[in-house]
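Coming up is one lone chain in C-alpha cells, specifically the form predicted on its own.
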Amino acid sequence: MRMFEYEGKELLRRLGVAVMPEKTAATVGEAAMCAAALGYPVVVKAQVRAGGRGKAGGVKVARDEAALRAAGAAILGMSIKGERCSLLLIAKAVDIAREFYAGVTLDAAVGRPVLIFSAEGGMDIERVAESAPEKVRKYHLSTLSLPRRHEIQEEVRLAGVEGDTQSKVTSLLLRLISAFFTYDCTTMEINPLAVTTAGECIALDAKVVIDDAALKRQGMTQTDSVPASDLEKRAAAIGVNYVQLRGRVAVIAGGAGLAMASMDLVNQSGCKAASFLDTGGGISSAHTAEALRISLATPGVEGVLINIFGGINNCGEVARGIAAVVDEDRPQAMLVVKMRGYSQDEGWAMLEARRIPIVKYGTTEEAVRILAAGLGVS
C-alpha cells in the first residue's frame, strides 16, 4: 500500500525522524487557517502518491495569505500523472543549507533490502543517478540485524559528507532503516533530506510503500488510501494488476511470475520498465485491448513487451485484442509479442498480418533484445 506524504511522515516521526510542523487541508479556506496557525512562510504541497509533484507545479511556497490562497486554488483539483489532488499539506517553510537523498527499498537482483544515499537530493535525483552514478551510494542490509553505526557513517563519509553534518545524517539514516523494518515496508524514501541553516537534519518529504501482506499485522487496511491513478482504476475495473514505474518499456504478461521475470530482463537490457501488467488467466480480447491501452497510456512508454503463455489464456483471444488496438489506435510505440500455447497459430497469423514482431519458439531474452534494438538500446 502506497501512503500519502503526511501518512509516511507520521511513521517516520514516531521513530524519531524530525519533520517540520504541518497540517492537512481539503479546501483553500482550511489551508488559510492552517497557514495562519503555523506562521508564514509555508509550503503548499499536493497530496498525491505519484512522483514528480514539484516539476508538475504541485509544490509552491507561500509567504502571505494571498499567495497561499492562489497556490491552494491552483493545486487543488490538479491532475498529476493521472491522480487528482483532493488534499493539501501545509508545512512550515525552512531555510535549507543542503539537500540529500535517502531511501531504503528491496533489491530484487540480490533479494535483500538496500540503503540508497546521495549527497545530491531534490527534484533531479534521477538525473544524478543516470549521469553520475558514483554519487549514489548503495549499502545492502541484513534481514536479521540492523547495521552498526560505523557502517552507515562510512557510507555517508564516502558520499562526501563531513563534520557534524555527517554524524547527524548518519543518525537519521539509522532511524530510516529501523522504520523500514518496523513498518514492513518495501520502500521508504526521503527526498529531500535537508540540513537547515540552523543545522537541523529534517525529512522534508516521505514516500512510503507498505507490503500489502503485512497490513493486518500493522493494523492498517488497504482503504487507508485511495487508488493512485486513473490507470490503476482502469486496470482494477477489468480485474488485472497494474504497477506504474519509471522507464520506457511497458510489460504485459500472463502471470505475476512471468511479468516480474520479464521486467527484470527489460531492466537488465538497459531499457528500464515503465510499468508491468499481469493479465492473470482467461483474459478476453476486450480486456487484452484495454490492458494494452492502459500500458500505452503510461507516461514515458516507447515500447511494449507482451509475454503470454497460452495455458489458461487463449492466444487467439489475446491476439484479437492486440489487433484491435493496432487497427483502431495506430499506436506509435513499438510492440513485441512472445506468445506460445493454446490457439498460437491463429494468434500468430493475426499479428503477422499487422507486421508485429513475434517470438514464436524463442525465449523472453530474444524478445527483449528485439525490443531494445528497436528502441536503439545496444
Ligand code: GDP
Given for the second form:
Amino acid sequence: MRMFEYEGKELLRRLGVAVMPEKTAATVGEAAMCAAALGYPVVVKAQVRAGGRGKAGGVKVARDEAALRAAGAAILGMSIKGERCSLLLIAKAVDIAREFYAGVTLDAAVGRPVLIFSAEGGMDIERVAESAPEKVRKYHLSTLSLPRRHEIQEEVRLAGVEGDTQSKVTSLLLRLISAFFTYDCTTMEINPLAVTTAGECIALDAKVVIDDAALKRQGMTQTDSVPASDLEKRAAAIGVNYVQLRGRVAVIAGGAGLAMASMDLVNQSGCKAASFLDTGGGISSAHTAEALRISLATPGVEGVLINIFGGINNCGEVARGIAAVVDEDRPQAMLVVKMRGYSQDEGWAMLEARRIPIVKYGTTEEAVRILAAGLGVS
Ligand code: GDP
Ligand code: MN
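Having seen the form predicted on its own, please provide the structure of the form predicted together with guanosine-5'-diphosphate (GDP).
What follows is the entire complex, opening with the chain shown before.
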C-alpha cells in the first residue's frame, strides 16, 4: 500500500526522524488557518501518491497569506500523473543548504533490503544514478539484525559527507532503517533529506510503501487501491482475482497458473478471453455463484470456461454455486466445465443434471474445443 507523504512522515517521526511541523488541509481556507498556526513561510504540497510533484508544480513555498491562498488554489484539484489532488499538506518551510537522497527498498536481484544513499540527487537522483553511479551508495541489509553504526557511517563518508553532518545523517539513516523494518515496508524513501542552513538534518518528503501482506498485523487498512470497475469491486469483495479483458470467453479457474494457462488456450483457439478470474483455494458455493455472475456480466461474454482442480477447492461446493446460477439466472452464455478431484462425483452429478458439458478425465484443450465449437469458432 502506497502512503501519502504526510502518513509516511508520521511513521518516520515515530522512530525519531526529524520532520517539520505540518498539517493537512482540504480547502484553501483551512490551509490559511494551518499556515497561521505554523507560522510563515510554509510549503504547500499536493498530497497525491505519484512522485515528481515538485516538477509538476505541486510544491510551492508561500511567505504570506496571499501567496498561500494562490498556491492552495492552484494545487487543489490539480492532476498529477492522472491523480487528482484533493488534499494539501502545509509544512513549515526550511532554508535548505544541501539536499541528499536516502531510501531503503527491496533488492529483488540480491534478495535483501538495500539502503541507498546519495549526497547528490535530490529531485534528480535517477539522473545521478545513470551518469555517476559511484556517487549512489548501496548497502545491503540483513533481515535478522540492524546494521552497526560504524557500517552506515562509512557509507555516508564514502558518499562524501564530512564532519558533524556525517554523524547526523548516520543517525537519521539508522532511524530510517528501523522504521523500514518496524512498519514492514517494501520501500521507504526520503528525498530530499535536507541539511538546513542551521545544520539540521530533516526529512522533507517521504515515500512509503507498506507490504500488503503485512497490513493486518500493522493494524492498517488498504486505502490506495481504487478498483477500476464495478465488476472488479464485486470481485474484490469476495476475495477473488478478476481482470476484465476484451474477448468472448470468460475464464474461471482455481489458481492463477491454471487460469493463465486456460486463458492462453482460449486465445489460441481463436475465441479470445473476455475475463480472467482466479478463485483461489477453498471457494464456497456462494462465492462461486458470485464469481460466475461477475464473469457472465462481463461485456462481450458468450461462453464461460470453468477449470477447477479439486485439491483445496471442493468440486461439490463449486458445482453447487454453478447450479444455483444456472437454475436462478438461466444464462444465455455457454458454460463448459473441466473439473476433477475432491468431491468430483457429487459435482459432476449436479452439472450433468443440468446438461452442462463437463470434461471429466480429459484436458483443458478438450474443454476449449467444445466451447469453441459451441461458439462456431473452429
Ligand atoms: P516531489 O517532487 O514529489 O518529490 O516533492 P518533494 O516533497 O520532494 O518537494 C520537491 C522539492 O521542493 C524538494 O526537492 C525541495 O527542493 C523543495 N522543498 C520541499 N520542502 C521545502 C522547504 O521546506 N523549503 C524549501 N525551500 N524547499 C522545499
Ligand atoms: Mn521528493
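Everything quoted here is computed from the prediction, not taken from an experiment. Positions refer to the first chain, counted from 1. Superpose the two forms; the largest set of C-alphas matching within 1.5 Å is the rigid core.
Positional change of residue 10 between these two forms stays under 2 Å at the C-alpha, relative to the superposed core.
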